[in-house]
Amino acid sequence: MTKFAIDFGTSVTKIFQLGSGNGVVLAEATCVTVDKLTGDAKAFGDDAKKVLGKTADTEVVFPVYEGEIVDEVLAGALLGYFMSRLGRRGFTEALFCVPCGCSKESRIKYLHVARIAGLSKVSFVEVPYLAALGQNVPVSESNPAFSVDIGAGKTSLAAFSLDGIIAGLNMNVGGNNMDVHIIDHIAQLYNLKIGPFTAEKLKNTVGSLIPHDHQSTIVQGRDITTGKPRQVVVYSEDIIRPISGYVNTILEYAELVLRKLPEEVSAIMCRSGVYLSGGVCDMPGLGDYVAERLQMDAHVAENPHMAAVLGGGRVLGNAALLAKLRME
């Protein structure tokens, strides 16, 4: 039988495999292209990506939005063109990574949008678990930790033992919404209209929490004035206020869900400090602006945008962690 962790992010999908050459496989663009007037699928993943914001006749769908699928068809088409092009065969078992408290009616989604792609048996298991696994921090059910993966389109938060989550939440707070007020930053600053991708790619080239940072990139875009192409020079330190602002959005909810906590698991917590996983960690400086913040240690996983993905491969190879994390 053939067994998949599977992530199904708002940006990126990636999937783990389990078996001879335990690792992940895949991570591609949640994303797929529609002809407009035929409404037929037409590419997947990074081909769909390519893309985007340059097309007439076709359609750039992203069928997770903020962490929730939001057309089941297209996810299922997606996750079987993916599945396919990893030679699946036969009885195949797939663990989702899910948002922390994750509905019944999401799971329901995530089922069908299984039963679409030819999974045969799903189980379910909520990031802040899987983010923290994935990086091996030590957890049990006497030894908690804090968790924070930042994805695109949500963050999960949670401290937890393997007896269960004590204190956590999910919040529509993530990298997307970053990008969003980039493009927004951008045209006030330079009077110059940005797209989604570039926004991207600018928060990813040159993004930083290091106070004072001079890293640059060239971007191109639009005058909003004159509507001719234009370029610029932008640096981190010009683009340092919309990225703060969200992250300083998911500190304050972090904060909250630490206030919850009994006496001695925030001992515990003062201890081992946070872990801090997702895309958006990748950003230089993120770990020591959480820690002041916060005021413990921040630890950003070695590989943010696996932690969840390796963790639910980790899981998905031990029966009695499964059994004991599952979802009902």
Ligand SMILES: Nc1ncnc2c1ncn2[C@@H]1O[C@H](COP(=O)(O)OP(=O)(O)OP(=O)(O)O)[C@@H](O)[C@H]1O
Contents of the next structure:
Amino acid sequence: MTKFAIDFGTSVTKIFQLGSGNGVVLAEATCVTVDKLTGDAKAFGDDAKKVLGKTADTEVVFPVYEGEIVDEVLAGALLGYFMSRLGRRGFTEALFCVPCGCSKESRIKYLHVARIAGLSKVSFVEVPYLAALGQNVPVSESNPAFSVDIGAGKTSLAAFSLDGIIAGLNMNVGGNNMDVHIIDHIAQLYNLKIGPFTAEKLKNTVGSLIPHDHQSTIVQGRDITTGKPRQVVVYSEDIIRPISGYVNTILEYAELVLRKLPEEVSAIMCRSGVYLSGGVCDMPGLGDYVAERLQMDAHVAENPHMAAVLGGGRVLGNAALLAKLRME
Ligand SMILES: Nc1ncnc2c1ncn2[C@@H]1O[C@H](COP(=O)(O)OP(=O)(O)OP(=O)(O)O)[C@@H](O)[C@H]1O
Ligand SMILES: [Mg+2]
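So the form predicted alone is up there; where is the form predicted together with the ligand?
To see the whole picture, the full complex is given below, headed by that same chain.
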């Protein structure tokens, strides 16, 4: 039987295949294009995201928003497309990586999507466990860990052991909020309107939390006064505020979670530090920034984008661990 761990992210779907050649077999945009007149899906994944902001008769849809499935039909069609690309045949087991505290209603949506995509046996495990296991954090029943996963649409943060989540929450804050704020910020600074694709690229190339970092890139946009195309050079320091504002909000909540912990757990967290994952943690300087604010060691995953799905693959291959961690 084929088994897949699926991280159906707001921005990127990551799929790990268990079996011959274990590993991540797919990472593509969680995106579908739809014909505005007929309502038919036209393109899926990276092919769909390529046309973002460039089309007239085509609507670009992201069926997962802030970590929640918002369009079950398109989400099912997209997942079915990814599955067919992977040559899935017959009975298929899937583990979904879901946000911390994922509600029963949300899980029912996942079940509908899984059915449309032709998946037969489905289980759910929360991201904090998976992100930590995907980074090989030495977590056990008696050894808790603190994990923060900052994705595109949400942040899952929790202190937990393999016995359960001690304190945790899911916030609708992530890289997408930073992109939107960067668009407003560039408009104010340079009187230039840029698109969402450009804002994300800008954040991912020169975005930095290293103090006085001086990376730069040329950005194309439209002059707000004249309406004409124009380009400017943007530096890391120009966009640090829209980025650090959201990171600070996340860290305020991380402190709240840390304050809720029993003394013994708190002492272990202070020694072991915080484990960071999710695509936003690829940003230079983020680890040091978090370490300074939380006054604890911060460990950034080797591959922050893939930590949760790698953990999913690990849990899927261990029946006892899956039985322990799966949500009922
Ligand atoms: N170098 C980088 N610096 C900052 N952000 C980055 C970088 N590279 C990617 N990102 C951002 O990381 C996010 C994608 O990360 P990830 O794949 O973990 O999210 P996701 O799983 O799709 O979303 P979510 O977990 O919120 O549902 C996007 O917002 C992307 O712009
Ligand atoms: Mg994610």
